[in-house]
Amino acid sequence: MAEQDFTRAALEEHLAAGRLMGVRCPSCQGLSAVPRAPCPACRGTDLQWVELSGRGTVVGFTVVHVPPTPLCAAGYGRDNPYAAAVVRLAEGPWITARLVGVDASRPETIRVGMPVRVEFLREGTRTVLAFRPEG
């Protein structure tokens, strides 16, 4: 992978290696959990990959009863929903990912402010980002 390759494919390579990476702009110190160039804040192009802690808190979530086709094939559906969350990482950026280790059929057990930690799910040839409640 090229050092300056800030694409979804590059991010997926980091996920496959078990690293949650973000992109920092040295010009404005902006940090994003989603790779994109140029910097969305200052349009700087001298970006750097930085490893993120993988810790954060749930700031919002939803329960999905009608999943996309790959998750239907994995067994999710009306009788087996899954949860997706927006997580504010300890370093500040927000990211959306699947929430595992929760009972999505009982959403009242999931709460905003819940501390979570990153988890890398192997699904076929892909690695999918997820978060699991800590503790």
The other form holds:
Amino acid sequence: MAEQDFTRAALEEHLAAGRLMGVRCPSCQGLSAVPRAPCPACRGTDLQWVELSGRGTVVGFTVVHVPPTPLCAAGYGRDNPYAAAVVRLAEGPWITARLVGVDASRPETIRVGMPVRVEFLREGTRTVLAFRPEG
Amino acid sequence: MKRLARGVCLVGAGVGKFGAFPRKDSRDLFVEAVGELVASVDRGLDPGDIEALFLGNYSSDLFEHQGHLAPIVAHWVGLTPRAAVRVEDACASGGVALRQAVVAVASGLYDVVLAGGVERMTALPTEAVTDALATAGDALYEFPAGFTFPGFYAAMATAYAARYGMPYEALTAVARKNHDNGALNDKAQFGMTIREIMARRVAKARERGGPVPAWEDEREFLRDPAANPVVAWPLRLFDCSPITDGAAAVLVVAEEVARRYTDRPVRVLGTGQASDAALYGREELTSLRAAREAAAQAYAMAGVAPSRIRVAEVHDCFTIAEVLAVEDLGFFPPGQGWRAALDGETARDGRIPVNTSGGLKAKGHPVGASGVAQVVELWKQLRGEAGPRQLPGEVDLALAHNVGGTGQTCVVHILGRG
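Output the form predicted together with the partner chain next; the form predicted alone has already been displayed.
Shown next: the complete complex, the earlier chain at its head.
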């Protein structure tokens, strides 16, 4: 049953459909942007998928000039760096994601605390979670 | 409060030369470290006394295409058929291997155990090493986002700078201090001050007949994007520990047999270890909860306060990591750690000398060996055998802080003079 499947595979299906989903635990109200069962806080098993607003703020970020192999193959590198961030979602939980719509050549223009909004990047067959500065 | 069931001492310690050695495999590196260890045992060691090996190794599988490393290494150092255990907790593998050896001896199961660590990293190209190290993060939710290992610590640096007003350039003080110390360590991969590195580059440019760089001082050198390129902004090359081959080992024994080997053992006074979630499971990026927890356990077991520690080896895989470490260990209040190296407080003549060995930054960071190599340095400092970098005066209490991943594992040991 899809509703009971709190796995990465299930999350990726949601992302591919353009939905940012989290997992809520009705017993302790714990909310996670990364699906897992049981609830890490109270060990409850009666979990639910909930759609998240996709709004958040940057907690910390980087601009990567020396990428791992798959991103080198995708054309990133010293001459084409990309940004990644830890984002605190409006509903509370944190998630790691790509940061787009920023000037990676001028990292001093990217700010901790910057409001961002979710975006779904297509990379090959995969949907990669990303955020873009609001406004 | 947790205590060891019986006293545990270190009676020997050795570290091989750190660097890039295309002709040496893990087993060769470990043999070299054990050679120095055997020579360090005051009353001599019959290798037949060693009852088990705990070997810290992060990923011989990825780096050398060699799994099941512990029995092979045990065979190479003549321990077969003794029990041989590989311990993997990313860059904390060595510190955790030591802790497992301490626990095994304290339990009464063994009296004499070899704790070691080894990593051979330079056989792969940099991108492949970047991939291998990134597997210490979260392969499902961090790696696809584009995070690399320097990237994780870079994110911590931006969060720290935003919270406490640290200028990024302050981080270079950590690199300068650790290179100053590494210049006095003949086992270091970069046994050179940053000034010496600059002079070497100038000499090489002259030799080649190309344009000769004219840096005014270290600051200008470190600001030069050609000399110090960005790896993961705001971290540059000189904020990062290098890719290293190396090994280290210590001999862990029950207190009651220590005098068989030496009149000057080093006592294990405290040990602590804790775990944490990947970055998305944290509450802050400006401190490592596992480090605070492991330190609290070790301080409580040893019955000492942070202010009593005379020297510390901390996990400076990146310059920002040393800043977080000196705060998490209670040497400096939150938000003040970035000033420590800048103000000379963590230099060899400072209030709390940190990374007298050169740290991971200058000595090198063969990941599975680093936690053990830290303890080898402290063993030397406590026994007055650290040569040109020996601290003056009485060195009676020392602390080692070893981090795995982005702080998902942290292990802390407090050592005292026997």
